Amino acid sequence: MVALSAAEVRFIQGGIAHDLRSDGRGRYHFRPFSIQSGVIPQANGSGRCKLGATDVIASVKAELGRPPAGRPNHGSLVISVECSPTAAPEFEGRGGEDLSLELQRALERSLLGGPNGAGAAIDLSSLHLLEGKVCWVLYIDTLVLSSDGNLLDALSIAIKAALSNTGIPKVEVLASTSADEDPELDVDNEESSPLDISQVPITITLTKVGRHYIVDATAEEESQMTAAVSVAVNRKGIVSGLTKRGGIGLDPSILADMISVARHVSQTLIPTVDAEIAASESRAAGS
């Protein structure tokens, strides 16, 4: 965590209540972000985004598999998150890998939906290529290159835009085969067709420091927490993940309000990002 003065506390925390924070925003207010993709080439899509000093990657490898048991007709989605341990000196040793843990499963929360794949940001049943047999499984690959804070958050954004930009390769059966036999396959990497990603989420999350809670907390004001909630919220204002950090407990009432917020942020932060990710794709397809 961040080594702060008393009257460097007294100047986050007198901020956030008077609604202005020390970098000049107000507590629901995101600093300025961009978003670059493409930045994998031997990666099926990838896509990068740097939140204020904050900057992750994400990348994705589509493999072919098996389908999940007891789900014959969908594929799948594997979530890792790597720390650098140059991002920050917490990150060395256990403590990135405790961090990466963490966010790992946030991000599963978020995205992969419920045990039978309902509520999943991607399609899983689009996935599937032969029933029982072969499906395509999406490895989502992210790495924290530095950190300023709201980590989540960030990544949440770097997957949707590696997802927009992920490209499935065409597969063609070349021949049937008994219920015991691998099926003999044609896969067509210079043919792809695009993810459906109208679902995916983007994750808010509200930091409470003192009687308030604010949205994109730098590295500072998260030194002064108490409680963290992060909402996986998608283009309609469905919620499909929630996560909660800090050793205290929230009141009902206070949960519901910051869930309230977060669904409220989402309404202006995801246009702007999928702007950010349409424009970020016309300069990949222009350069």
The other form holds:
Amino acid sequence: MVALSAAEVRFIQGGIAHDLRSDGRGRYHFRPFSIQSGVIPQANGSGRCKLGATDVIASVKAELGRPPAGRPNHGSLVISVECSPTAAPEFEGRGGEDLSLELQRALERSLLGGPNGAGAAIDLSSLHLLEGKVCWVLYIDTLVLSSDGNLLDALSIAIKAALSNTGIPKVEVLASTSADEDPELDVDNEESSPLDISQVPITITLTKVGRHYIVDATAEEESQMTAAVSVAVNRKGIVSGLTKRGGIGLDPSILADMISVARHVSQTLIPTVDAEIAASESRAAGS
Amino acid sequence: MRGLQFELESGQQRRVSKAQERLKDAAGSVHAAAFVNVGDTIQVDHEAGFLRGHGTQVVNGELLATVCGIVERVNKLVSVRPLRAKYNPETGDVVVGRITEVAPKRWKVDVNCRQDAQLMLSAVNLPGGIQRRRTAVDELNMRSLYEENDIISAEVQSLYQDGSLHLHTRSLKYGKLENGQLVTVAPYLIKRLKQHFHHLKQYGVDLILGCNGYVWIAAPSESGKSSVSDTPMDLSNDHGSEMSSKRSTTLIPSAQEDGKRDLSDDDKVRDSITRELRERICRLANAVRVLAALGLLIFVESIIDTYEVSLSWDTAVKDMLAAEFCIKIVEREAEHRDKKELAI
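Could you present the same protein in the form predicted in complex with the partner chain, rather than the form predicted alone shown above?
So here's everything in the complex, that chain up top.
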């Protein structure tokens, strides 16, 4: 995928060992990123995240649907990821499907929450409309436009920006309904209410290269990885999802260390992300 | 700005717009009227006659531009020089390329051009520096010289009518590149100058500005590559004389020997790329990236200037790719051009 000579590989590994990567970052530094809100006007909410040369868009569409079985007071989230062929030549045709599925599973693990609805990114009971009959289903669709490593982290940031930008339309239940009839609803598209995104986690991927792990790997550094662990952490430092990729096995002590590093990095990253999202929202509102 | 991703706050946006305005009016910038877009009519004296050059076409008796660029007139020749174009190779250009394929008797090299360039087996120096005819064994052992994905520096030997590009590394200074990093920039930002190989003594770093937009920044190599001897550059044809064909030295033993030597040399150099040297390499690389993103011309003096300025402003290496540093560089450039205008 990424063509690197043996000499370049040695240089990259040496840099990571010295805590000075090719662009001057330390092992635990993120690249400068930018967020744009409201890039897709037809969606209920959208956000675009550019992390270095990685570029992803997330959009949220709210549709009416049935609540999940066993939880009549909750709404639900559906996440999908698509890797566009513009991101890399190997994504042409069906080449990007495996990666899309892998990213989707990882995001579902961190955002969807458990079987009883606990631990989801947003409070699912806020999507409730009519018990057992109607609820809001949020379809979160993401698109990878350009890939330079660390797709999962960029996707989680874009999803948080999109959810922050989302407005749920106001709904009025019109006719009184019996148990059999389908309820009539009046969806008011003018008024909408925002979601509470304070619990939305951010994924931080730690890539193991040699004996060290780095945060926010570029595509070149990712090509040298032995294993990668993605940790979804929320504002309170609670780990809400864990994914391990790569063929090399990890000693449990290393895994525990990686999780603590991820939580430590999140303490500076999450406030930065929240500030960027707030700034982009005010830019979108101002323009 | 291309290539760097950040959103500018309103204050920063204002500073950038102001600096860009100053740059437009400053000395040395081409007046807006000299630019043409695709389809624009070029003013030509039809009676006096003209010669149609590159980038133009006669449509309905009018001379139209077919590319966006600047009109150039040399006597009666009217042509349009595009500002941003794919790398156009010329004979004698120094290029940095990546081997993509090992083919019979040649290597295919990616030089950021419309086609991969070719590096013939007869156009490289054999290890040991012996001048002899390439044998079948040499052909089988091409990978011991250059493998796939290796980065090399070479010179453009010739361009053929069908557009194919031939390179050669028949000099001690060309060959495989190690212990450094490659930065890719747009080829039109690199001027063709006398020197493309720079050894920056004050930093102890090697810098190669390939005309094709590939810039190589590395720790200094040991004098001369271990596989090339001290024989002077010899462009004569390699069809061996009787004497050389009698000598049955083949590529295998010398390559293995060189290979072993290379490994131990590399280990030594890897350990000797100290953190300070690495930081200087990364800072220079970031200086090149910033200049490329801002669309400023890349040559040794501008790179060193950006480097020194980042040191004087106490910018951390990783912060050179952030918004604040780039804006300050743009403002600085605007000031420089204003000063030049006043000096003239």
